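This document opens with one chain alone, in structure tokens, the form predicted alone.
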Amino acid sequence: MSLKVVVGIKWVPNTQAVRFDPKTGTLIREGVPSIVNPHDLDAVELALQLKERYGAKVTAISMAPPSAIKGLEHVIGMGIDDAILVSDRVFAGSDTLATSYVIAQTLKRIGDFDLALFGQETIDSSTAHIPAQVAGWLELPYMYYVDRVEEVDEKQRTVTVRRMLEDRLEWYQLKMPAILGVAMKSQKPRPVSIYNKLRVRMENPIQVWSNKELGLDPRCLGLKGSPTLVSKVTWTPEVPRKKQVIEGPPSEAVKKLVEKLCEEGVLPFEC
């Protein structure tokens, strides 16, 4: 039995190039680009890795809108076997509960899976709850923080992981199917390679459901499935460069420089 393994990913603003309206205190998203969650990268590199070192099949699955067929063709450039799009117009305005709802009904519908992996947040929210959640909707074992698979045993389907905390290394064994979150900076993840490129153009392995395939109740979707209220939204303003030059040979330049930052009142020491 070969090894089937999920890879969730999210299509995120890049958030360098973020700015807010300071009259409405919303995200300005015209002309910002997107690109994969780079936590989400550390979930597709472990989940490579299992693919080298078990012959795993990888699907990467994605609920976003339709424009995130490139970061879907991107993971697949580093190897994913193949993809799925969640999009559908119903599904707009979903916080993590309903999100974690869409794509366990995903799962389910791809149905036999040994393991989920998820990056363990993403820049544009940072809830850290999509993988736990999913777990929650599909009563299915999760380990967070994930660093490491140590082992997978199809006969007695488990897999042993190793997890990283602030202080030390813990390792568990969790019955298969489960679902990992996986350490943010863990990986190395690898570039895209110009053979896997090609086969999103030659072999087009990326599938798109809506919810038509899905047939979910749309109570439970988008703004209506979405108990998250936003109150409030503070934003930090652009603090104008001076753009200083400070000029001479290195030692002068260096006592230039460390005066200016005294008068800035900025070193955490007395001049």
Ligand SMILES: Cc1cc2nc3c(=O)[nH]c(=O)nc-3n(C[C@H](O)[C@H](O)[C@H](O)COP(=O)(O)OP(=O)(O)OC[C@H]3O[C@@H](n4cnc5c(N)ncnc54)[C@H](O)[C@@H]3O)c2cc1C
The other form holds:
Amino acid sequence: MSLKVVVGIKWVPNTQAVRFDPKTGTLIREGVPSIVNPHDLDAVELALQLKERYGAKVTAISMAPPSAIKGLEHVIGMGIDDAILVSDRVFAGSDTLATSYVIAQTLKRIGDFDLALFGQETIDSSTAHIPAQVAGWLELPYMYYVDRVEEVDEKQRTVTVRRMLEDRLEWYQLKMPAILGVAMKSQKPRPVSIYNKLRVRMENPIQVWSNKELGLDPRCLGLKGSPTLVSKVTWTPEVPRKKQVIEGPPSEAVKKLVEKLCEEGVLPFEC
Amino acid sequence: MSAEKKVSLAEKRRQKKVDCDKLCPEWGCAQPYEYEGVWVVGEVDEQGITEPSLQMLTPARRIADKLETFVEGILLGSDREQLEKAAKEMIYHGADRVRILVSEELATYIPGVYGEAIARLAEARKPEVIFLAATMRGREIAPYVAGLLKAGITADCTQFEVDEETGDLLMIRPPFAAILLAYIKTPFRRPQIATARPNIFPLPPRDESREGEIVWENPEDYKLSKPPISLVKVEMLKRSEVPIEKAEYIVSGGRGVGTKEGFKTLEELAEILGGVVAGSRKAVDLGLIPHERQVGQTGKSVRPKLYIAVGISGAAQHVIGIREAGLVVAINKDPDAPIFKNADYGIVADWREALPILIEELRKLKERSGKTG
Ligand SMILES: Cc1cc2nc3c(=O)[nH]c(=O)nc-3n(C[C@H](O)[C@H](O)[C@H](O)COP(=O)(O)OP(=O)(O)OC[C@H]3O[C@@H](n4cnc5c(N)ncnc54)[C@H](O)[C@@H]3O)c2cc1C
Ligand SMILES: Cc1cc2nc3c(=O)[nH]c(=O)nc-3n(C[C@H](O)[C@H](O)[C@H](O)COP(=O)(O)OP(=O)(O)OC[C@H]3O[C@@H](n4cnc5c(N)ncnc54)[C@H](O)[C@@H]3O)c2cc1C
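Having seen the form predicted alone, I'd like the form predicted together with this ligand now, please.
Every chain and every other molecule in the complex is listed next, the one we just looked at coming first.
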């Protein structure tokens, strides 16, 4: 009986490529490609290390529109064994509670997993809610900001992890199954290999589950299953600033700036 | 028009009903009028109650006054004396009452255990609103509480208001583009849970004459499930540098600074001012500074006396983090860079030229004031 690890993947618009319409302040989504949330690659990398150390079988899951198949192919290319795309129109418009519900139910259907790894947060909405909410639905132990798995004890069914807060390192031991949020930039995600990429075509390792398979009450899904609701959108009020550009060649401008700073009385020493 | 009787917000709240058949059966159903009060969960560390959790009393007080209800502080732990001190601080800073749960199970901090305790308390006491500071610990506990309560939660709010029609809390946060603000509410579900990053709200005034009740909850009423987690060990990190959210002087660099070498020059300037170096997300992405020194929507909010932005374009997601900064100075070679619209004083120049002069000028001043003063 080997270790079974699940990794959660979000398919997100590439924020580097996003442009804003300066007049309306809205996103220009056209032509913006989606990518695997970069912070999820840290979770993928950690899972692949567990595969090497303990012979774990690793499954990626993503709740997303069909185009996310590309993202799942990417992580299979990195070495993930297989993947489940959870995709259905009834999931559209989910807030974090509704998203975590579907992910929790997907994990339940997978059944015998030992660890579910998630990215710490996404680059598009960055709430960092999902891992803890999933733990809440399933009432499983969880830990955030994990940068290292020290040990998995398959007999005792425990995992010991390290995590870093602002001022301390902490080591915790969790009973498995457990949920881990993997710290951002904590790993060096490996590149895709051609050999693994070929598996996508040869073995067809991606399943698609719709709500037919999950059989969840539509009142718990999508907009209906989302307690939060965006009621309106407005402009951010501008902070009043002086907006004075000091003219002249750098040496003169800097001297004038220092005079201004003196007048404002903001320097930590007398002028 | 005049015939319409003016209904108070408190009245409107009590009239609010939800149709249980329409809600997800997994949530369980309760009526909004069963819930009352605004909670602030206090985070306590070795030094006592933390500043970010006291800051949350600022919006809590305002919202409670609008809703004509009370502010309650929530404290958890095992050290009675320390908790009582923390409770008094919460009252001095605006809480009407503080509820404390003391239990041996809360002796070491384990997120799942703290989260469960808060959820159990909330199930019993039914607060209308729960505020938590989005510190690293707050960010890991808050969504767990929401997950257990099957309640909505809004992360990283920058403002709160009350919907005058319904009494719903409006949780206001920047969506994808920080130039816009989204008003989020959870009309069918209580409690309404929200977090805000440290320094988004100022510390409320401290008034030692404020009085309030301290309620010691009976731990027997809140048996927590045996935690399947244990803390194995802790290692304190020696941090010599001041965290950016506490710094009075910040020299911040962006992609325009370009290299680690360039950031050395920024450090030199920061040292003269007795401040610290921070940066934009691009600087973090380039590996020039660690994420904990990132300013902005997905980094930290800072409130120094003086913020000097060097080679930073001034994207909306960046400047949202300096809304509370005192004076903002920008140095950028592009006269059209948006940072100049978000700064008090700007210099259009290559930083490689301007910064050494600024360092020199300030060093002269500092030495002179050191001699006379
Ligand atoms: C700007 C913005 C702000 C928002 N604010 C809120 C809010 O405050 N409250 C709220 O309830 N909703 C909010 N939403 C909706 C929310 O983004 C979605 O519910 C989203 O599906 C999950 O949230 P996240 O991206 O923040 O995930 P996070 O909690 O940041 O994600 C953490 C990790 O969970 C995993 N994960 C996340 N999504 C999936 C998925 N679909 N499939 C598999 N794994 C996944 C990944 O490993 C990821 O790294 C917001 C949306 C936007 C665009
Ligand atoms: C959801 C989301 C969240 C985000 N969160 C954050 C956040 O928290 N914080 C953040 O900072 N960004 C954030 N961003 C990114 C943000 O949109 C910008 O991309 C980023 O702030 C730009 O960083 P920059 O100013 O360093 O780089 P650039 O935009 O590339 O600007 C570099 C500037 O340096 C100037 N320059 C170049 N050379 C010199 C020189 N020699 N001398 C002087 N000036 C020079 C250029 O004129 C230019 O203005 C977020 C983006 C998204 C989509």
